[in-house]
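Shown here is one chain on its own, the form predicted alone, set out as structure tokens.
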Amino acid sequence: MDDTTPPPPAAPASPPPAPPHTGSPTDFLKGVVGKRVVVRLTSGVDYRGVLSCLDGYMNIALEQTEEHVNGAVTNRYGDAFIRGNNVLYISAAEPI
């Protein structure tokens, strides 16, 4: 090699990490309506489905619902309604 050879091109820089979501819980809940979610009950049972709607008491309507006990599917429901006082948390099952 002589001194006039240009250096090899640099590897493309990776994109910066996505900023963390800093919205309120209400913003999160509005953002997951119509998306797949996981609803954990105080009993430890999970319900996974598409969040149809919810109200201020955390009463939840799910579509295409699966019931998971200890990680295994135990039932499948078309629509499910969950009373809010049984809900421990709601988590997005897909990127929002």
Given for the second form:
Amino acid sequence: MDDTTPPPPAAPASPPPAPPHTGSPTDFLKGVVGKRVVVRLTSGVDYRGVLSCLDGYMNIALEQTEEHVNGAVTNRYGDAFIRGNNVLYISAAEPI
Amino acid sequence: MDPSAGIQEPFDLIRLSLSERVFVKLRGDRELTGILHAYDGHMNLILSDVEEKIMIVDAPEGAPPGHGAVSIVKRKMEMLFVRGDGVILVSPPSRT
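Could you drop in the structure for the form predicted in complex with its partner chain? We only have the form predicted alone so far.
All chains and molecules follow, beginning with the one already shown.
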């Protein structure tokens, strides 16, 4: 009579299974340091490389950098400093 | 040795390039190479023994974009102050 094991309530929708990518823009930027990224400038030029670091102005240091214009590689740099005011976006080019 | 060792912020890349020949990409399709003597937080630069390359697209009237003839003008300067807001990218000599 004393069945003490009630079936678990229908799985509540609440405990969110930690969606893979949430957080602030800052969290994103912290997450992509050391990863391959695409940096697009407002001019439309893309820089693909490994993000070594960035600062509050969004100045960026990249390693193994390739410059892409209209999809074609136009230059390669071992290291590159990109002044932050030119940056349109930073895109992760590999899983964070 | 890891070339990124000792780089915590993007300006470290520039600091490590003092007294070295650097490549600078500027707004207005201009590129510089020169020996870096000084810089500041605006990326104002002092360069010596500078060569400037100016890419001039001489598109005929009504030509589709990207179909003009590109001519390159070079000039040399002994000592140059570069205002930081014109800087797009600075690349140190490769330390590979």
